[in-house]
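Next comes just one chain, in structure tokens: the form predicted alone.
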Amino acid sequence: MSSFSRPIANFLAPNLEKDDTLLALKVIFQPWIWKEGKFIYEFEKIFNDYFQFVDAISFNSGRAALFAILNSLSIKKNDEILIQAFTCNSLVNPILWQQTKPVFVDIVGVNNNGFLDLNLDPIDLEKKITKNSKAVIVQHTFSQPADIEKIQEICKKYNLFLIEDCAHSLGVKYKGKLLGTFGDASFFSFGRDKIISSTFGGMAGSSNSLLASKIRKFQKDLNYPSYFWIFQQLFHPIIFSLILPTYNSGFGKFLLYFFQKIKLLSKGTSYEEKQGRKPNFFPKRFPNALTILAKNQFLKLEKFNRRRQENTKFYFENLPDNFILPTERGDIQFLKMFPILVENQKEILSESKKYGIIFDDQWYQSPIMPPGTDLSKMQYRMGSCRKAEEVASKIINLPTNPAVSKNDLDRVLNFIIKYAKPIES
């Protein structure tokens, strides 16, 4: 392992390439165009043709598009909004900023057939329906679609609203459908470590006419985030071009950590929002300019995807048996990580960063992540979703991202097959 070469991982800007940092620095000299512009237009109306929605409306993160689309479908206080456990606090935060109550549902975990299923369980979920439920949130973990077709027989039946959680499914189709286009609403994060990226940036749509409208007037009525904010999202592409290649040298993290803590870097999830509470920068319109870096992003998302799939196939073909894969469901294209389990997943955690592996995506140790969020302020009672709290205790996620190599994908095949204990089935 080189001190001066890119660490594998499933984040530290996983998509990130040279025409994007060029195209960051662009932009950071302009701020005249950073907030309304043409741009912002342009992209949701390529977006919106993609998926043929009625509307494709942007925002400037998606826990803010889905802020919105609670918002649009007149849910009251004290309702219950329906959402599965192993998720993250973004997807929690949004029901309680509208003063709703998030009820959580058990995911599959290790199904019949003895594969690894991450998404809500139907079964639970028809379970844990009362008079108070208004929608359910169905998240395609990882990219791995949900039951999504008895999920919405269910929805039916109770008469309930079905948003689609598309964070980490973008571009992913289900029989031949697009993910997003099953329920009354979806939503898409264009987070840093998510199919496509412009640092922070969401989008809602809807095939309903109505609902659609709502959610366009909820848009029309925000502010765009403020310049600072807008900087610190365009500065991410650009130190990280420094970051990624010094990272396993410890200079990286240390630049890391400076720019982090003199506030020139936002991160990915604020204190506040690990407490339940909404920061001032949430929800607000999608700016110009970093539509700018989502259009760019996403004009590459069929070459993005096309890695993530070839990716996803090794550790299918490679992989020992005695490792319990994820389901194959329908005509799964990729995964966005590629997710096991093990017995000593600290160990594996630990070890694996010396070889410049970094399974630390936080996607682990607790039902809600990532690590050091308020279980309580998130309404959420350990002992309710056993599955997903014994899932959350032994995942490792192996990367398949755009940056991975060949020679890492056998990296990480080697140190796996070396190191990890899979439980048994």
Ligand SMILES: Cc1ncc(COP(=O)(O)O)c(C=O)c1O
Contents of the next structure:
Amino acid sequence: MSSFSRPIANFLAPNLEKDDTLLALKVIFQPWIWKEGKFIYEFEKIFNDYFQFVDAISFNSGRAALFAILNSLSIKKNDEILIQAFTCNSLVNPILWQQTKPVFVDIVGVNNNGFLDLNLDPIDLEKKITKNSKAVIVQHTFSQPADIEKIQEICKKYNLFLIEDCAHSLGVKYKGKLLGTFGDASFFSFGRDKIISSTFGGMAGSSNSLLASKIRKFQKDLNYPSYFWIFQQLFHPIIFSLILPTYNSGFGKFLLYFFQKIKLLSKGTSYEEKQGRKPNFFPKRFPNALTILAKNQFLKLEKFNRRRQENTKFYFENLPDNFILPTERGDIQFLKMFPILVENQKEILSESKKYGIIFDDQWYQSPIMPPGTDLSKMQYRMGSCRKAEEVASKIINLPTNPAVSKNDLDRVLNFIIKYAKPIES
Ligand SMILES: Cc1ncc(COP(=O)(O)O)c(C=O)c1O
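What would the structure be for the form predicted together with the named molecule, rather than the form predicted alone?
Expanding to the full complex; the earlier chain stays at the top.
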């Protein structure tokens, strides 16, 4: 392993390319275009042309977009929002900020066909519906389509709003139809390790005219984030062009730690959010500066997803039979990360670092990511979603992102074959 090779990881700016860094460098010296500007509307239009919603409305993160959607539904205090466990706190928090109640639904886990399914279990969903239930959020985990038709049916039966969380699934189709177009509303993330990245950013989309207009009104009433916050996000692709090639030698890792410590770099999730509190920089409008980066990435969406598809195929073809594979339900195209279950998660997480492979992507250990999230503040009761908890304690996610080379795939595979102890099915 050369110390100048990029680390193999699911996080650490996996979508960053040279042109993204150059663009950020150009924009960072033009603070007068950072906040309001024409690129916001241009990006919203390109995005909406792709999905054909009534409207696509941009925000400064996926969680802000979800907050806007929840705010635009006629939801009262103490209404219940159903959401799967094995999720991220940035999905739970907007529910709490709204003073509504998250109700956790278990995931399918290992399904009847012996495949691993990290999505919401429709059977458990139906059991958890009460007279206070108002909406279901469906997370298409790691780009794997949830059982969306069945969930649509359930929402119809109980008169619930259906919101799709497409943070992991931009550009994925289910039976030929784009994910995000099945629900009453959907939201997307352009976070640093998502399908496309502008460090932070998000979009809400809806084909329901009334709902779309309420979300748009909510957005118009928001402010832009501060100049400092925008600077932090623009600085990310710039400094990462230095962090990535030097990460394995230790210097890049130090730079990351240092710039986060002095707050010139933001973190994907703040300490307050792990405690269920709302930081003052959410929700805000998507600033012009970041839409410029997001548009550049959006134009590479097909290329990125093709790479993910090839990498996903590699694991499907080469992982030995004793691993439980993710289900191939529907026309699954790719996985944002390729999950496997192992008996020795802790050992894999630490041993892999010696080989320049970093599995520490925060999607492990806890049913609500990242580890360290205060579960009681999230209103999650341990033992309430056993499959999600079990999966969290055994999961390792193999990288499929566009930065992963053929050589990297071989290294990951060889490492897994050598060290991983697959769970008994
Ligand atoms: C499944 C899922 N949903 C929603 C979000 C929120 O997106 P964002 O980071 O843009 O707020 C994330 C990521 O943080 C996520 O992983």
